[in-house]
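Presented below, as structure tokens, is a lone chain in the form predicted alone.
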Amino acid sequence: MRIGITCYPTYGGSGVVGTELGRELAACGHQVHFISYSLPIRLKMSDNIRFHEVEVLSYPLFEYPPYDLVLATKMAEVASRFELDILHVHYAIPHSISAFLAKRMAERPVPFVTTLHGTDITLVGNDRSYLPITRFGIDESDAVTAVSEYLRRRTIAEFSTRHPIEVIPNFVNCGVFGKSGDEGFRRRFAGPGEGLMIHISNFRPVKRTGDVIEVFAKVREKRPAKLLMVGDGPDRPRAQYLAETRGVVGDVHFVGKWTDMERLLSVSDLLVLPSELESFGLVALEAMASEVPVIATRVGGLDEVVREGKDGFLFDVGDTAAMAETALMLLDDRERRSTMGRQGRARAKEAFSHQRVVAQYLELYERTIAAAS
């Protein structure tokens, strides 16, 4: 197939999933065309992958450059020039609207799939000024998927959409993510006898990075440990300040954006994910594939991924004391940590493998193309 993919090229889950899906499709022999304003962070070019940059020009008349219109134009151009079979857009706003316009503009109308990832529904789309157009983009899509049952139900309830929504979960390549015995790499962050905790996010308020620091500070009061804070975003300065005021800044590594996430996870002991909301929790799945138990909040679709007491533990939002107590228990009990890690990896392989989920998307593409023709 000839497939166009549009996603945000940033550090968020929707961009990661869109990029990884494109890479897997290309590895299967399909032609994949990425269309976005910059090269996605995790994208590695190959023979079957092409990137088309959406260039937004500044013009005095426009206070805000109309990215959605330029994107629609580029989508239509790529669809016509390369005879795309289907467009797959990740994140509803503005991508589904741009795809709708591109479908009307292209020489040969190309069907499009919209995948809902979370904040496009729970934050952006739920704003009254965006709700009608988000609903329109969903209803005008040729196919719609959501990454969790939680997100599917919430979309239907809050947007009263007419279009059926299929659940196709996020996925992980267990051939890439796994446990590592690279002690030399681990020693760059933690010494002998020190636990190594990790948090990965875009450092936005919904991720509650301050709670990560609080959990770690409570752990650090009882035992030697280090914390990896991976990613970047608006709450990073606040998290750094909190680490200083709690007296743990010397034990926290703010490593910024990191491309080979699998390497960091492979040497970590625990993932801390105290988010206010997660529609799926891709980083939790990647941790499970790396045999890293998950300490997270009982929100959104996380309980569809993490099994309480088997792959990790789920807590109420803000309960940093209970999270810290459990983190201490796991850091002190290597055998239980290893058992949970193995169980998490087995679940990742069974329920969320890249082969299984990519096959679901391919079957959806085939149905959508057939229906459109």
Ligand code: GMT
The other form holds:
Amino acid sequence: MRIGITCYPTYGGSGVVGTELGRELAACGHQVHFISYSLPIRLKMSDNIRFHEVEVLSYPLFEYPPYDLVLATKMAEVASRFELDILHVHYAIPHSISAFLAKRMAERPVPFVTTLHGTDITLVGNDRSYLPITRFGIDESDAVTAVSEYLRRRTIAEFSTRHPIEVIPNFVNCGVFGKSGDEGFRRRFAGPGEGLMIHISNFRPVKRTGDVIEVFAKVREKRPAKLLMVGDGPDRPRAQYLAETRGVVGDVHFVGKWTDMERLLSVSDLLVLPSELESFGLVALEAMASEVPVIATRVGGLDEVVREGKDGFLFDVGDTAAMAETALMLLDDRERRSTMGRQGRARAKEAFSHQRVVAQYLELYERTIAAAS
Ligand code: GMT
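Next up, the form predicted together with the ligand. The previous block was the form predicted alone.
And the full complex, kicking off with our chain again.
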């Protein structure tokens, strides 16, 4: 198949999923064309992958350059030139609208699939100024998927969409993510006898990075440990300030944006993900694949990924005391940690393997192309 993929190229779950999906499809022999404003961060070029940059002209008249229109133009151009069979857009806004336009502009109408990831529905799409156009993008898509049952139900309830929405979960490549036992690398962050906790996000308010620091500070009162804060975003200065005021800044590594997340996870003991909301929580799945137990909140689709007591523990939002208590229990109990880690990896392999999920997308593409023609 010849497949066009559009996603945000930045540090965020939807971009990661779009990129990894494209890489897996290319590895299966499909021709994949990425269309975005810059090279997606996890994209490594290979034979079947091409990247088409969307260059937005800035003009004094434009206070807000119309990226969505330039994207639509590029999508239509690539669809016509490379005879794309299908376009797959990740994150509804504005990608589904650009794809809608591209479908009509292309020499031959190209069907498009929209994958809903989370904040495109729960935050941005829900804003009155975006809701009608998000609903339009969903209804006009040839196929729509959501990354969890939670997100599917919430989209139907809040958008009253007519379009059927299929759940295709996120996936992980367990050949890439796994425990490494690279003690030398681990020593760069934690000494002998110190626990190593990790948080990975885009530091948006929804991630509650302050709670991560609070949990860690409570753990640190009781035992030696270090914390890896991976990623960057608007709440990073606040998290750094909190680490200082709580007196733990010397034990927290703010490492910024990393591309090989698997390396950091492979040496970590626990993932802390105290989000206000997660439609899926891709990073929890990547931790599970790496045999790292998850401490997260009971929100959104997280309980479709993490099984309470088996792969991790789920808490009420903001209950940092309970999270810290469980973190301490796990850091002190290597046996329990490894059992949970192994269970998590087994679940990641069984329910969320890249082979299984990529096959689901391929089947959806085939059905959508057949229906459109
Ligand atoms: O979490 C973010 O802020 C980024 C956002 C995105 O779209 O890039 O993530 C959403 O999509 C991910 C991939 O499907 C999910 O794993 C995240 O749970 C979801 N984030 C939220 O729902 C807050």
